[in-house]
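We begin with a single chain expressed as structure tokens, specifically the form predicted alone.
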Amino acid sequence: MTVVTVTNVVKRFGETIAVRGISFSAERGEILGLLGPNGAGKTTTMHMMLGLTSHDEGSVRILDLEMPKDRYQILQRVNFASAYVSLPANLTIDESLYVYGKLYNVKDPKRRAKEVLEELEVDLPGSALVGTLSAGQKTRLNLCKALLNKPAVLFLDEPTASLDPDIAIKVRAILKKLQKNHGTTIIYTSHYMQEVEELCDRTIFLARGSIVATGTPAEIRERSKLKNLEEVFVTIARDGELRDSAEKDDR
């Protein structure tokens, strides 16, 4: 079952084409990378899929709604987490945790803040103040907030950015349960090949906002002849593309 689908979008600022007309889809259960070097869209893309800034062309549906019309029944099936937007500062992680679960229409959230936060391993006194938190801590709670209305989509901005590699293992220990266990579709960036290696069924690659490979990453090295997705990877963000091992053999 089709959850996302992204048909021929383009997004502008300015004179400045961010997003070129891409199209792809992501299934129930699926994992999958959004990739790309800095500037190369997928941030503006994963907004445009969250509502938070319009298409300029094409289509963006969620859950069989049309983004942004249907936004606001969409967002109550989807959450987002990255490690570069944090909660309010001035709250406390019990007061965040249970604004947020009131806002997603959460039944008894103090009751689901309670297991995501014993879930990610958040050891904190819940009258914490969120500003007071470490960057790993801030990271781990904002993933708990992206948990409490269990979404049938998750959008995730290098989740594990901030984190140690044992709370990121546990991290990607956890996604691969949402996938498994509750059909969560995944929408990932990241930069840390190995770890997209270990975690997505399907990638693309952006760069100039344009898609230049997609495929599993076991497809994407085969068509490349690169070692790993971290030689892809660098291979785009140097060139701004991908050319297969077919199209090197005819140069």
Contents of the next structure:
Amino acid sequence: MTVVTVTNVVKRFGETIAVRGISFSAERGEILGLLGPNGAGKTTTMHMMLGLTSHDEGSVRILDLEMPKDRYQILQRVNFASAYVSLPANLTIDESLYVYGKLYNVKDPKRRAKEVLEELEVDLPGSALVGTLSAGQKTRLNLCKALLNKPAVLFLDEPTASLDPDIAIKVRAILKKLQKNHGTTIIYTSHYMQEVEELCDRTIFLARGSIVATGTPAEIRERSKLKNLEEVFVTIARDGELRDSAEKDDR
Amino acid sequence: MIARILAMVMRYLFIYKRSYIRIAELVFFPLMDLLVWGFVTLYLEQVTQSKAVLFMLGGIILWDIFFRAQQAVGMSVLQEMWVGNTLNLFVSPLRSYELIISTAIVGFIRALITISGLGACAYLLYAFNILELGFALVPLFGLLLFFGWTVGLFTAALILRYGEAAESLAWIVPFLIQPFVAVFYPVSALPPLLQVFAQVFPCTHIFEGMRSVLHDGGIPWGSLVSAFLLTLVWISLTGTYLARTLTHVRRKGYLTTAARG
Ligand SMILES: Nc1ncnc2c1ncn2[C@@H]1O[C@H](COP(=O)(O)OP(=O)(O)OP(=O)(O)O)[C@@H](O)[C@H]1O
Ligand SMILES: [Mg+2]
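Same protein, different condition: the form predicted alone was shown, now please give the form predicted in complex with its partner chain.
What follows is the entire complex, opening with the chain shown before.
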């Protein structure tokens, strides 16, 4: 079942064309990696799917609903976390999760908050102010918020940036578990290619606003005859595209 | 809908729970105003024998109701920017109007605290009883809140559009209109051209109404109705501007960045 369909989406910021008519889709229970060099358009694409930024052309459909027409119906059933966005710094952990639990219409917000805190192994006092947490602790708390409403689609923008390797492994395990147990679709960006290879069912490589390669990590390695995604990434970052190995041989 | 509004009201009140400074701030600054201007007019009254003190104190207290309501609604967006929470709110199912209503409720609470605190101080210091306004106090308070929210909404739209650069505007906007809305002196004290200009602001009619009550005790229906109708006009203009601003900032991607180009 397809839960996310992006069709010919274009986004311009004045002179800059951040996204140049890209199309892709994501299936239920799929972990899809949006990859590419800095400025490729990953965050912009994600923000358009969340209705934070409007698209100039094309369409975004999520869970059989249209963004931005059905904005709030969609937002009720998806969630988002990023290492670069925080919960309110002047609230405590308990307060902020309670407020967001209520915003997402969660039945028993206090109990649900406890569940997600345990799941992500945040063992800090609930009375700690969000603003006083370390970067990694904040990132984990953001993930807690993102799980409160048991989202059907989870958007994660560099969720593992600033996590220590131990926690990063645990977070990956949790994402796998969500996928397996709840059929959650996860669309996520990351610059850690090893993590991508381990986690993603499928990847989309963007460069300068266009899709330059797509497929399972294995397929992409195969086609490009490169050793790993790291090399694929570097090739794309330097050449702005990924030529098939067959093409390369022709030259 | 109600649950989300209440959640946001709590989100703002949680902060007060921990911060006595913030609570003190609600009464402290206006109290300073009350002290300085109260004594100044007390002195003038000795010299000139008039109801100046009455009007001055009424003006200070009522102005602060307007100011608190404007601040609560206007500063909310800025507050969320400061604590890095804007994006999380805009990807949640919280509707814009629910956010606005919740900040309006917080503004109401803040205004209530201010008016009680200042009212008590004015009574102790100057034997000025704000309750002497009688029943008229209710519509005056309500109208000031209403227009305060409206100006706050306009401020919030400016901040969304121009970012933190508009921060100082959030503080200044109320004072930009203060000279023209006859807070501390009657409209008749203004030059003729400004008298006409003053009529477009609901505040003008509210403060004229207040003086009329303090003067002879009757309820100034004309002023109240004018203020109400004008506020309706202002709020529909502001609402339209805010809606357009939201479309604009989504197109420009401003919700997701502090940069404005
Ligand atoms: N609000 C905006 N106004 C103007 N230009 C923008 C805005 N947001 C993004 N851009 C531009 O759009 C392009 C894509 O940016 P985007 O943030 O989507 O990249 P990204 O792939 O997420 O990069 P990174 O890996 O660095 O996070 C960049 O050239 C960026 O400068
Ligand atoms: Mg990015």
